[in-house]
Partner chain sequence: MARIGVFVCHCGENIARTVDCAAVAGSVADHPSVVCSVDYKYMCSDPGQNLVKDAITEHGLDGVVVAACSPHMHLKTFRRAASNAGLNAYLVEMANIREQCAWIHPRTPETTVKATDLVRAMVEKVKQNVPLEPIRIPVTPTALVIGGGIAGIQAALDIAEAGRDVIIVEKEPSLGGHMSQLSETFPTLDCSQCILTPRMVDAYQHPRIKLYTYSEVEKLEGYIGNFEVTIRKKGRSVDIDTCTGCGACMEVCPSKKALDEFDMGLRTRTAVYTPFPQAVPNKPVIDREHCLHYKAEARAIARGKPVKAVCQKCAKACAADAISFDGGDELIKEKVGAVVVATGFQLYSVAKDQPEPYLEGYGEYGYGADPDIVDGLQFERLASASGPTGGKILCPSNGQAPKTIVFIQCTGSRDPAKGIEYCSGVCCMYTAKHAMLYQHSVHGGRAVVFYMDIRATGKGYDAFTRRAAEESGAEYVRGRVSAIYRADGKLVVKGVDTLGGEPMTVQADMVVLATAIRPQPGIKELAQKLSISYDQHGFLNEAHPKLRPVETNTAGIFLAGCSQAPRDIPDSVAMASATAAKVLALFSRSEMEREPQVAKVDQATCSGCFHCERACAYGAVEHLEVKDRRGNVLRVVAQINPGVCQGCGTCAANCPSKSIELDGFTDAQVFASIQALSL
Amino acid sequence: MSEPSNLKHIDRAQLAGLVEALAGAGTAVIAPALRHDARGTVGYRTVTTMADVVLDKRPDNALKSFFLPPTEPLLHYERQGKDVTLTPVDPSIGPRVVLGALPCDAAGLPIVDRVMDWDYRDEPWFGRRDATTVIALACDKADSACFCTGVGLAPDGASGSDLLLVPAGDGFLVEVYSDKGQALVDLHPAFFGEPRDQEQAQAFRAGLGAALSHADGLDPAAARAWIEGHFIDPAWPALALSCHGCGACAMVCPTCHCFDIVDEQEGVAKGTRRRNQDYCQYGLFTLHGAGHNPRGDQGARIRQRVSHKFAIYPDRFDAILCTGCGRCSRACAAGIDMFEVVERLAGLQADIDEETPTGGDL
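Which coordinates fit this single chain in the form predicted alone?
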C-alpha cells in the first residue's frame, strides 16, 4: 500500500459537521445508510446528515452504481424528414463525496478505470469519477465470504481512495492519498485536526487480519493457469448445475461493468439512446440476431464470468477483476461462493503440477 502524503484527525462530532457542511454547500454526500424498508438493510445512498449514516455495517450494494448507473441516457435523437438531430447528454455532474466506502468498493474504481479508458475514454464514467472524492473507512466487517487479501488487497487498503479513515480514539486517523483528498481537507480546515491516537489506529489495523486468515493461501495465479488451459472442461457445467442465471452476482459486484446500448423510441420520430447495465450470466447476453448463441448454456456463462475476472482481464491489464468483497457469494440464491470457486480451480491446477514431471536424470 502506498504511503499517505498527509495525516490528520477527525472526531465523530467533526465528521458530522463535515457532512452537514458539504450537504449545505450543495455537495452530494453518498454513504452507507439504512434503507427505508422493513428489513433494515444498509446500502450506499445519498444522505444529508450524519444521523443517517451507518458505519458499523456492510452496505449490500456496490458503489459502482453511482459511477455506472443501472440505466442512463447517452443522447437524444429526433428525425425530421431525412435529417436526424442528435443531442448529446452532458455527462458532467456537481461535486460529490463518498463517505465510509469499504476499501474493496473503492479499489474497484481504478480497476474499472482501465476498461473505461482502454480503446475509448468513457466520458460519463470519468465525469462522475472526476466529480467525486472518495473517503474510505478501514474495514473490520469481514466474514467467511470476504477474501480481499487473497487478491492482493487489504481491509485497510487505500486503492481508489482519496482519504482513508482509520478508527482511533474518539474519532479517526485521516490519511490523505490524493490531491482531491488534500483539497477537501484544505477546503474544510475547521473539521480536521493534527494527527493523534496513532497507536490506537495501528492497533485497530493489527486486528484486521484474523477474520481474513482463511484467504491467506488463496492462489489466483494457479486458478488463472488452470482456466487458460481448460476452456472445455467438465468442471464448468458441473459448477453451473446450481446457477440460476439470475445475474445477482454481477449486480452487486464492484467491478462488473458490462452494458448494452439501445435506442428507445419515444413518440413519433424521436427517442433516446440509453446505456443499460447487462450481465454475462443472462441467456440473452450473447444471443446473435441470427439466433446463434456462442454461450448457449449456463456452463459457458459461468466460465465467462470466472475467466473474465481471473484470466482475461489479468491478461490485458495485469490486475484481477475482483476485489474479494464477497458480495456475489452473499447474494447468490444457489450458494455459489466465489472464494471456493477460485480455491477449487487453483487446487485442480495444483493437482496437475504434482502429476507433471519436473525433469531429472533419464
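Only a predicted model underlies this, so the values are computations on that prediction, with no experimental measurement involved. Numbering follows the first chain given and starts at 1. Basically, rigid core = biggest C-alpha set you can superpose within 1.5 Å across the two forms. Compared with the form predicted in complex with its partner chain:
Annotation: Cα of residue 241 displaced by less than 2 Å between the two forms, core superposition.
Residue 287 shows a C-alpha shift below 2 Å between the two forms [criterion: core-superposed Cα displacement of 2 Å]. With a cut-off of 2 Å and the rigid core superposed, residue 269 has a Cα displacement that reaches or exceeds the cut-off between the two forms.
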The other form holds:
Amino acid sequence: MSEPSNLKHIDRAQLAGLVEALAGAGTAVIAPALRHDARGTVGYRTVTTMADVVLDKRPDNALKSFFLPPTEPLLHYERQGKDVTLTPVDPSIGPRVVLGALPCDAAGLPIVDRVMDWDYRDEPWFGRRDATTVIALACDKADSACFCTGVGLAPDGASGSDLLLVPAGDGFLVEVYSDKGQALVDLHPAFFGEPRDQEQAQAFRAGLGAALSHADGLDPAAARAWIEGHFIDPAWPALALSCHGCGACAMVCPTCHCFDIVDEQEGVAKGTRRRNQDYCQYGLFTLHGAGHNPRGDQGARIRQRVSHKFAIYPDRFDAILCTGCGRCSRACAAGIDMFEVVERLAGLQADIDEETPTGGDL
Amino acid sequence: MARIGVFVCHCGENIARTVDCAAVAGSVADHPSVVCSVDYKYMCSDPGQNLVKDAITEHGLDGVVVAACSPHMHLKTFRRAASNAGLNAYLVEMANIREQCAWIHPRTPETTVKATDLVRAMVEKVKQNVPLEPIRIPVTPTALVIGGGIAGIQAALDIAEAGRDVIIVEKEPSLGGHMSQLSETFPTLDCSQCILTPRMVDAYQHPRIKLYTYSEVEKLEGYIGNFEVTIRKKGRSVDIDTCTGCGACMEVCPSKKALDEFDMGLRTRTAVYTPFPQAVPNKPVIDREHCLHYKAEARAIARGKPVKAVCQKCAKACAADAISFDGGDELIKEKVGAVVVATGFQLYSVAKDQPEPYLEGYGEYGYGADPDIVDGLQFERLASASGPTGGKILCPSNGQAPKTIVFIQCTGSRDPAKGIEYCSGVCCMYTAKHAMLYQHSVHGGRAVVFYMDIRATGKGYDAFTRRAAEESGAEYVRGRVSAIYRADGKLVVKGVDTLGGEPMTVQADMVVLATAIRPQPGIKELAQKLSISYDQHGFLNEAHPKLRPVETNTAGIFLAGCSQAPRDIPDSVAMASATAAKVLALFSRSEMEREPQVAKVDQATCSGCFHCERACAYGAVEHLEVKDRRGNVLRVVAQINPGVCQGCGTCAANCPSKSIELDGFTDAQVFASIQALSL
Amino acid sequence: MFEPRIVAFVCNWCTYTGADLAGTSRLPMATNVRIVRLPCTGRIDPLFIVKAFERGADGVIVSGCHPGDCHYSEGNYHARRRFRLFKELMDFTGIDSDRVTFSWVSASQGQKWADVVNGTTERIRALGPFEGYPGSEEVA
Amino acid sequence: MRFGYYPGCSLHATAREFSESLLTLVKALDVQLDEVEDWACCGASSAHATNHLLGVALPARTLAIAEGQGLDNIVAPCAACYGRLAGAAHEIEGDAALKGQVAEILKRPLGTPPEIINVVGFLQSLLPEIQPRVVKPLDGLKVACYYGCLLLRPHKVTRFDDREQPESMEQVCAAVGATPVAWNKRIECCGAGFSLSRTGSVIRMGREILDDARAAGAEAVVVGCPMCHSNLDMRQPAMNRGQAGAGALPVLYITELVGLAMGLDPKAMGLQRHYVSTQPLLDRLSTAVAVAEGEVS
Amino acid sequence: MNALRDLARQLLEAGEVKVVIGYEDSRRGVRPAFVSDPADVDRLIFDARCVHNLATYLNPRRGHVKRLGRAAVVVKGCDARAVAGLLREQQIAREDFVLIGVRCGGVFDTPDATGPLDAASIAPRCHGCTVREPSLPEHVVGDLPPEPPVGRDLDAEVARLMAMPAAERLAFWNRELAKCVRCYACRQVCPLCVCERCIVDKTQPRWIEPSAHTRGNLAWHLTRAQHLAGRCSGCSECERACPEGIPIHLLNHFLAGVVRDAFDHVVGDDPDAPAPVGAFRKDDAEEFIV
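I've shown you the form predicted alone. Could you give me the structure of the form predicted in complex with its partner chain?
Next comes the full complex, and the chain you just saw is listed first.
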C-alpha cells in the first residue's frame, strides 16, 4: 500500500466546520446519511451539514452512482420540418467532495477508471471523477459479507481516496494520498491541525483484521484459473438455480459499470437520449434484435458476471473487478454469497491441482 | 419515412367561420412527414375528393388526414376516395374540427390552435396506421332453426323459399309447437290447426328443409358463418322411412296410462303414439318411460339381469316391420352458417312445487289442485274440436258444462310476490277469446273475467276485447282474486271489484287461469351451449332492445318468438321473418366482409395468462399450443378469432404485457396521438 | 389566466357521438379539451392517462357509455374496475385524482358532455398546472 | 328442556285457560318455561298502529331483557304477542340504524334477539315428547284447525309453513289422535280487530267460519290465538242465534286438545272457563275412551 | 424437520420428483436450496427464518429450474396462495409438481435474522395469518407451532399514509420512488410476474420509460401494482428484494384492500376460485364516475 504524502489531524468540530465551509462555498458534499425514507436507510447523498452525516453505518447504495448514475441524459433531439437539432448535455459539473467513503467504495473508482479510459475516454465519468475529491474513512464495519482483504484491498486501504481518515483521539488522523487531497487541505487550513494520537490510529487499524478473518486465504487467482478452464461446466447452472435474474447486485456494486443507451420520446419528433445503468443478470441484456440470445439462461449470465469480475477484467485491465464490499451478497434476495462463490471456484481449482501433481521428471 | 397529406375543409362557413383553415393548413405544413397540406371549401364535394385523389398520386402519399366533420359523417367517404386513388382505405383518418371544434368555440386564436392540435394528433396517428384489408369469412349458407313451432316454421320457410338450405331441430315428435294445441286464434277466431297444418306440411315437404323431430341440440361450435352443430336424435324405435303411419301399433299398445302432453294431461295416451292426428311427420314414437318393454329392460339392467323381450305387441302388429327395440339415441353433426332460436314457451304453473327458487305457487287458489281449475292451454284443448271433449267445454271433474266460469288474468304475470313481474302480453287477448268461445259453446252461461288492465295493443285487438265484454256478455271485473276453494260442490271464487269498490264472491263450476308465459325448460342450458345470454327469467337477450331486437350478442345467432319474450302469433311470425331476412343477408355473399378492426395477439410475447379471455364478451379468444419441432407443447398462448372478435379492445387493455394490438386503434396509434395532444 | 391542457379518452359509440351532438347543438365549450377517439372505454389502459400526464397534460377526461349501454355490452364494466384501481392508486400516491374526470356520457347527452368539459376545465384551472414529476432530470 | 316464556296480557286475563293448559302441559312434559323478567306489553293493536318506533321499541325491550337473561328463545303463546315480538326482532335485525335508535331509547344494548316461538311450532317441536304420553287418543275427534291471521302474516316475519295452505296445526292434532277436517276458512279473518267497534261485522264473519267448520263435519274448532278464541267462543251464541241446526261448536286451544289427549285434568286446563261448554265434548271423549278400554259393555 | 427430510428422501428415491426445492442454512442465514440427490436431503431445514416464497421457482419464466425436471416445492400457507395464482392463470399444471406444505408459526422479515421472533422482527405478512396450516399441498409436514406474535399491521401503515394530506403523501412516494434504480428485483422475485415480455421492456411503443427518473419510476410502480391487483399473494418478496428499501409492497397491500372492499375479493389459495381480474359485477360501485 502506497505511503501517505502528508499527515494531518482533524477533530470532529473541525470536520463539521469543513462540511459547512465546503457547502457554503458551493462544493457539493456527498456523505453517508439517513435518507429520511420509510425504512430509515442510510445511503450516500448530498449533505449540507455534518449533523446529517452517519459515519458508523454502511451506506446501502454504491458510491459509483455519483459517477455513473442509474440514468443520465446525453443529448436532446428535436425534429422540425426537415431538419433535426441535437443538443448535447454538458457533462461538466462543479466541485464535489465525498466524505466518509468506505475504502471499498473508493477503491472501486480507480478500478473502473481503467475501462472508462480504454478505447476512448468517457467524458461524463472523468468529468465527475476530476471534479470530485474522495475522503475515505478507515472501516470497522465489516460483516460476514465483506471480503476486501480477500481481493487484495484493506479496510484501511487508501486506493481511490485522496484523503483517508483514521479514527484517532477526539477526531481522525488525516492521511494525504494525492495532490487533489493536499489541495483540499491547503484550501481549508483552518480545519486541519498537526497529526496527533497516531498510536491510537495504529491501534484502531490493528483491530480491523479480526472481523475479516474469514476472508484470509481467499485465493481469487485460483478462482480465475478455474474459470479460464471451465467455460462449460455444471457448476455454473448449479450456481444460477436460485438466482432471480434481477439487477440488484449490479446496481449496488461499486465496480459494475455496464450501461444501455435509450431514446425516450418526449412529444412529437423530440426526446432525450439517455445513458442508463444496465445489468448482465437480466435476460434482455444480451437479447439480439433478431431474437437470438447468446446468454440464453441464468447459468450463462451468472458465469458472465463472475468471469468478468475475476477473469476477464483482470486479464484485460490487470485488476479484479471486485472490491469485496459484499453489497451484492447483502442485496441478493436469493442469498447468493459472492465470497462463497469465489471460495468455491478456488476450491474446485485446488482439487484439480491436487489431482495433477507438478514437478518430477519422467 | 412517411409521406402524409393534410386536407383542411372549410365546410362552407361551418368551420371557416370560427377556425382559420388556411392557418391550420399552413402551420401543419412543416409538421414532420407532412408533404402536402391544403385547405378547401367543401372537401366532401367531388372536386374536394378529387383534390385528395390527385394529391395521393402526385405526392405519393402513404397517409391522409382530412380535417373536417365527424368521422361518423364522412370517414367512409374519404376512405373510398383514397382507395379509388390506390391508397389503402385504412391509411385515411379524419380530424374532427367541426362538431368538436368549430361549432362549439368562438372565433378566437385558441380555436384555431385547437384545430391545429387535433390535425397534428391525427397526422401522428396516421403515421402509425398500416394498410388493412376487410376481413373475409367464408359462409356456410345453411341455417339451423331450433324449434318447430310457428316461429321456427315461418323462419325456415322464408329462408328455404329464398333458396337456402335449412335444418329444423324439434324436440317433440312433431312440428307445430303450442300453436297446434290452440283451438281458435284471436282476433279473427279462425281455426288454429287450419292455418297451421298447411305450413307444417310445406316445411316437411320442402326440398331445402331437413327436419329432425324428436331431436335436440347437443352442442354448437364455431362462429358466424361457420358453426358446427351436434344434434341428438332421440331413439324413436319407429323407423320413420318404412313406417306408413297406419296406427296399428297404437291400437294394440297395452300401456295406456301416459298423460297426453298434447292434451295437457286432460286424457291419457298409449306408449307408442303420435302426439296428434295431424302430426308432421305422422309417424309414431315409442315413449320409453311408459313402454312395457323398455320398463322391463330398465328394471333388468338395474338388477343386472339379462334383457328379455317383453310385450312388443306393436312390433308384431306393424305390417311395415318398422318397429325395432334396438336403436338408441344418435348423434349427428351438421355444418351451418347461422342459427335461429325459436324454442317457444311454457306456462307458469300455480302448483306448490316450482322449478325455480324465486317462483311461488298460488296457495290461495289451492295450488290449482282442483280438477276444474285449468290453465289457458287446457282450456284450449277443451275448446278444440280435436280435444278430449271434441270441442265441447265440459268440467273435467264431472263432464258437465260449466254454468258459471271464471277467468283470472295475470295469474303469475305482473305479480312480483310470485316471482314474475313482467306482463305476458297475450293473456288479455286469449282470455277474451276464451270468454267468446265459452259463450258460443255454453249458451246462457255466465263468464266472469277478473283482470288488472286490458292490454290490447295489436291491430284489431281492442275491438276484439270489446266484443268479448260488450257483445258476448262476459262480465269484466277489474280486480284480483284472493281465494278459490270448493264448497257445496262449487268453486267459490272470492275477489274484489275495485271499480265497484266491493268484495265479490262467484260460485263457479270452472276456473280458467291465464297463467304467465315462461321460457321453455332447459333454455338456460341451451343458451350456454350457444354462448348467448339470458335475463333473470331465462328469456334470451337481444343484442339491442330497440335497434337489434332479433340479433344476439353472438354474431350469427338470431331470436324469434317467445324464446326472447312473451309474443303472440303475429309478433312471433313477424320476428321469424325478420330473422330470415338477417340470415339471408348473411348468406347473400359467399364470404362475409367485416371491418378489420380486430385484435391480434403477439404470440412471441403472450404468456398465456388469458386475462384477455376472461375479458372478452364474445368468446373470441382461443387457446393456441406453441409446439417445438418434435411437436412437444412449449406454451399455450392466446389467439383471437377474427370472425368472432367485435373490436372493442378490452382484451388489449387487459393484457398486462401489451401483447395484444387492436387494428385501427393500436398502442402505437394511441401513443402517437397522446404524444401530439398533451404538449 | 392559466389554460390547462386536458386530454379526453372517449368511446366511439356513446361519448364521441354525444360530443358530436353537443357540436350540432352548438353548445359552447372551453377550448382546452382534446379528444382521443377509441372504440370503447374497455380499450382504455390507465397507462394512456399516465402517459398524458407525463407529456404535460394537466387533466384527463375518461368517458364512455352508461352501464348496460355499452356497444360491446361489457367493455365499460371492465373499464370501471380498471379505473377504480387506478383512481384509488392515484389517491394513495398523493396524485390528486381530481385531475381525472371519469364519466358516462351517452350519445344523447350533448349537454352533459358540455358540462363535463367545462366543469373539468374549471376544476383543473383552479388546481393549477400538474407538477407530479419533480426532478425527473436530476442526476443522482 | 327449558324455554323462555312470554305470557303477555291475554294469558293473564281473557285467555287464562290458554295459560293454564299450556303450563299444565309443559309440567306434564317436564319442560321448564323461564318467564321473561319484568316483561312489558307487546304493543299489539295499539302501539304499532299509532307510532311505528314505539311499536318496535316496546317488544324490543322485552327482547333485550330476555337476552340479558340469557334466553336464546321465547315461547309466545298469544299469536299477537308472537307477531309483535317476532316482528320487532325482524325489523331491528334488518335495520342497523333502527337498532341503534331503539337501543338508545331503551338505554340497553341490543344483541342478537332470541328466537320467538309460536304455540304451534312449540308443540310441533315437542311432539317426540308428547306422542309417547298420549293416553287418551282422541278417537278421531273431528277438529277444524283455525289459524286466523296473526300466526301466518306477515310471512317474511313469521315464516309459518305456508301462508295460504298451512299444515302444521293439522299435523299436531293428527299426532295426538284427532282427525283434522278439510275446510276452507282456516285462514279467514275472524274480525277480532273490530270486536268492539263493529261487532256486527264480527258476528257475520265468525258465523261464516263456524258454518264452514260445521259443514266440514267438525266437532270442535282448534285455535292458537286468544283473539280468535274470544271471538269464536265468547261471541258464538250471538253467531249461532237464529241459525237452524247450528249446534254449539266448542272452541279449544290447541294446548287444551293436546292436554286432553295426554289425559291431563280438564279443570286444571281451564276447560270449564269456556263460554261454549266443553262438557259434551269431554263426555264424548271419556265414553270413547271407556269403550276403548272395554269398561262399559 | 425430520418429517420434511424423510418426505423429500422418499419423493426423490421413488423418482416421483427430480428435485426438491426447499430451504437450507448458510453462513449468511437461510437461503433457497435445490436438492436432487437423496443423500443431500439433510441440508433441508424449515424455521422462522425461511421467509422466501419458493413458489416463485414454479414461475414458468424459470426455464433453468424447469429443466431440472419435476419438482417438489416447500411452501408455507401464504406461499401456496401464489401457487394457486399460477394455477388459476394456467401458468402451471398441478400434475407437473409436488407441494410440500409446512405448518408455520410466522417468519422473520429477513432470512439472516437472529434472536426471538417478536413484534419487531416478524414479517408483516404474518399479521392475522389464516393459513398457518396449508390446505393446497398434497403433503403437509411438521407440527403447528404456537401462535406467532402480533407484528406490523400493513393496514395501519396504509391508514397512516391515507391520513396524511395528499401533498405529504405525494412527497413521501416521490422520496421513496426517487431511490428506485430499476433493477427490477421486485418483478424478478415475484412469483406472479409471469409475463414473457414485461410491459416495461416493450419498446414499440414505450409506455413506461425505462430510465430511473421519477417519471419512469412512478409509471413503473403504478403499473406493476395494478397488474398485481387481485392477484398479489401478499408475500412482499418484492419489498424484501428491493436493494433500496422502497416500501413497494404497501402499494400491493393497498390495492388488495381496494379489491377486497370494491370487488369483494380476497386472494386465497383455492386455484378454482374466480379472479377479479377480467371480471366485473354489474353493480360494482361507481360513485367516482359522474
